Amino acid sequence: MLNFHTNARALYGASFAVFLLLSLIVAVGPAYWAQENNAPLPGSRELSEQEQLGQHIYISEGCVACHTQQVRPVPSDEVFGRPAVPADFARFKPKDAFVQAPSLLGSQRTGPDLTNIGKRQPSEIWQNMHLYNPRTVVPDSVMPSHPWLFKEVDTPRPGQTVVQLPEGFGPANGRAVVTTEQSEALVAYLLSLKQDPLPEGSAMGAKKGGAKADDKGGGDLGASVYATSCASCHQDKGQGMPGVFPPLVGDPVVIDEDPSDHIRIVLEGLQGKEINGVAYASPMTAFAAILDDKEIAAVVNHERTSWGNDAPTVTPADVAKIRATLDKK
């Protein structure tokens, strides 16, 4: 009979055995089960070599300290995408027996969740501006600037990507700012962050998020959707950014009596369109797979009735009607 009061080895051995058993039951077993029973979602893919470099930079720059990559099933997270499911993380695997899977989920939500940032903000132009100095596109942002990821040059060489900066945000010496291998890799990684759709009829619960709105849309919902999905480019008062992102104030599509093109652009996105004589290179996000009909009707109405705009509003049924025509293409 072992006597733990007099046999130190027995006490140590028994304690260690209990520790191992509890670790297997509480941590190792559930983790192994989750890994074996959650295959990657159809349509998901491994990161490219450039995106892997960007992921490494994302971690080394400490982005995970302020940003999460796990959408919660709560109303405040609905603007970031659908609630996360275990299969979303099936590709997060240890690189080898000695290197654990990268810690990317995060727990601090100082900044927005980035799970779906590649769909919510697909513009490389915007991402470069935001990384160089977040205040260029989000005036009240508290995110630190990352100018060391870019390079200043007197004259950009052919093929170099120049970061478009508003007046007052560029180098004081007047030099141009161009992207580097590091900034391009980080942007490539951010643009790769896209939620894959859940399989039809999946038991994973493809419940689409979405705040409630009345049939006319608009109101608080429209302002909320605009603030989280549109204001980063079109700015908080719809004034846009000269030569980079078009204004919505007085825009011919936004104030048109016929809202069809306005709804269609929000659903499909837009790129390369010349507006009032200005060609905008940055692509606009297609929100058809991100926002439901009520949310799109609400934000369209917010844009058509704010900042001096005064155009007829739309209903979720109007959005559904145009969405149906897109589905047939």
The other form holds:
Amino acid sequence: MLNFHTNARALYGASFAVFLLLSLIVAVGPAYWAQENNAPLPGSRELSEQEQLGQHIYISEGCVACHTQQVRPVPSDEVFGRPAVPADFARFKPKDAFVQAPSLLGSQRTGPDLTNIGKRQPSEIWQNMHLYNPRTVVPDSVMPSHPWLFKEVDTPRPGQTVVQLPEGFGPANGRAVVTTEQSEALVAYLLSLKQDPLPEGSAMGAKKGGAKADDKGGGDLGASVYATSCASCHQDKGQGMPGVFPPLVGDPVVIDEDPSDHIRIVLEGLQGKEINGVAYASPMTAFAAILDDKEIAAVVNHERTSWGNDAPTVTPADVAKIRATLDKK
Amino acid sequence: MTTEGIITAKGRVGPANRQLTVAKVAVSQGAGVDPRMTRIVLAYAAFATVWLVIGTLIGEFMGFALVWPEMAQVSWLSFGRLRPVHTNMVFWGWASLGMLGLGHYVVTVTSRVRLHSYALAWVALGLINLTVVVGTLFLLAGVNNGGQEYREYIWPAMLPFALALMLTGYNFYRTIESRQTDEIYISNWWILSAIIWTTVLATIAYLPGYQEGMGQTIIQGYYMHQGVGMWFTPMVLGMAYYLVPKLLNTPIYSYSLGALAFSTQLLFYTMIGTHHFIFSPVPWWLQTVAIVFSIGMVIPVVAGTANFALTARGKWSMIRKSYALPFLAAGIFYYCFVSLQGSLEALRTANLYWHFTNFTVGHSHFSMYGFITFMIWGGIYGMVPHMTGRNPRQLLVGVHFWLAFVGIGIYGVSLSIGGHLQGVSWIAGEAFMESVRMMAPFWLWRAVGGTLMFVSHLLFAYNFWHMLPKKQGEDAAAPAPDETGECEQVMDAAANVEVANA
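Can you now output the form predicted together with the partner chain? The one shown was the form predicted alone.
Below is the entire complex, every chain and molecule, led by the chain shown above.
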């Protein structure tokens, strides 16, 4: 009989063998099985070359230290999208022989989950400002600025994209900030982050019936949806950002007696519109697939009755009516 | 199993009159400590201390970055790049070198032989330093291993570390094989096994072939968890099984309990890595296995803690008379606390609140700092004076202890409360930014706690320097016998009995 107390070979041999065996059972085996059963979703695509570079920069800069890319099947994660499935990660491959497959699920949410950031915040203009200095668009953000991804120039050449910075955020020397190959790649990657639809009939595919929305009363819900989905551009008090994101205070559509256009814009999104003589280039998200009728009615009402606005309110049925006309188009 | 055979203390320990600081047990240079061994332990501890100071300076900087985000405007000082620099430097530079240096001493002294090869020990030290330097430079330049926590060093940077482990494992094995004792002392079960396990772990973590898509996440959970629990935990526990009985001058309470803790650690801990991915798309059954075994971890933790506590039974008053014991006591307290906290965090209900929040940052600092770092300090204060015959200034050891102890308390409690409130905010469906605004005061408190911790590291570095042997000609450091003579006798008696099972 082996005596572990006196036989070094037996003791350490057993210690090695048991650990190796358990490791094979609990890690290597399941990992191998997971890799073998690793088909991407049918609706998904490979990242473009630029998006791959962007993903690499995302990893280089350690974005994963504060941002997850995994939506859990729990109510508090519904705001970020549908629950993640293994197939969502099937395209994660090693970059080269020195770097392993990216680990982007993350373990911290000091910042929000980015699984659907391309859907939630599709504006390149916003993304550039936010990367250059997050506090340009989110005053209380604690994310680091990333000025090294951009370039300062005296006079932007035609074709260069200038980052639109509010007063006090640009370089002290008054030079302009333009995008670079790196910032463009990172933004392209962020905009590519959109969950692919699950195949018809899959168990996880059914949309959960807005449990969160049902818990809440109307006014509170409107403020909450506004803070989550609108405030990053239109800002906390609907004041917008001059020349970049239109204000909602006193906006002709928002205070119009007829709410149809207001509802339609929230459902469909908008881009390139001229409001009060200012053309706004930044695209607005279409919320038809993100928010349900109740949430949209609540946020529309919040916008129509806050910050001095005083326009007639709407009901979820009004939203449903307009949604139906869009579906027919 | 032999637990008898230890010589008991001669009478009471300690001075008659109380002063600001309690007189500590002073030791003279232990006869029979090989100067070659002393040099190795000191070199490992010195480099460890350098990495501790640099690594926690970086941590301190990051703590402030969350309070003043505009602090860093250059790429290599940004939070995202520095975070892995901080974690890897304190893991592989500070804690690993500290533990391995002390491990060399424990393995030889409990085996009652000289180290198999001194040269190998020096080579291993060089290799680990190489890993930390190269890995850090790569990370600062933005080159990392796919953003995988604690495995951010790319494999060419991590390779020297793995080689160092193998060399050290071989060196320890040959040393233990040639031991002059009949049995392999329990410390060496833990220490050499930790090296074996971590070598296997690093190999599995870096081998390709099963690490794409979800496979990679499964390996990541396995790796990031064992990297802590099958490396740092068994190394410092092994050290404690030598040091606690020695400093208390009493045999370990139960040798069998130590062996039980060892085998349950191996059987249970290996299975629980996936508990870092609860609710993730990792197979549900694997998550459940991890949760079940996480609860099973109560057995080795309670067995280990009880063993140390029962060893100290009736001797608690000795804690204040020792440089090292307060650190070891704090470390063992945190071992128990943080392990049970970890088991709790694995439960799905608790995970719902705490996962992704700053609660886990608090937890990881309770474990790597409250437990591991305090144990290493206990080891250094407990063993180094014995080798060099030079004691640190006791007031400064006390200040070090209290700054670090209060610091980690403020740090951990503020992040635990803040983290829990983050979870509550998310579950309540508030806008995400609410959870960021809400954290501001807690991050400020974290920076305050972190500052106390960092200042304590500077004191520790000074204390360590003060324990180094004096150059020839200035050797007037031996404490006056009338101050501590009685204590010295006790320690000498203990020094003659190196291990409980001798």
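Remember, predicted model here, so these are calculated numbers, not experimental data. C-alpha atoms forming the largest set that superposes within 1.5 Å between two forms make up the rigid core. Positions refer to the first chain, counted from 1.
Core-aligned, does residue 77 move its Cα 2 Å or more between these two forms?
-> Yes, the C-alpha position differs by at least 2 Å between these two forms.
Once the two forms are fit on the core, has residue 50 moved its CA by at least 2 Å between these two forms?
-> No.
Large Cα move at residue 226 between these two forms, threshold 2 Å, rigid core | Where the cores coincide, residue 226 shows only a C-alpha shift between these two forms that is less than 2 Å.
Would you look up how far the C-alpha of residue 23 moves between these two forms when the rigid core is overlaid, in angstrom?
-> For residue 23, the C-alpha ends up 3.7 Å from its position in the other form.
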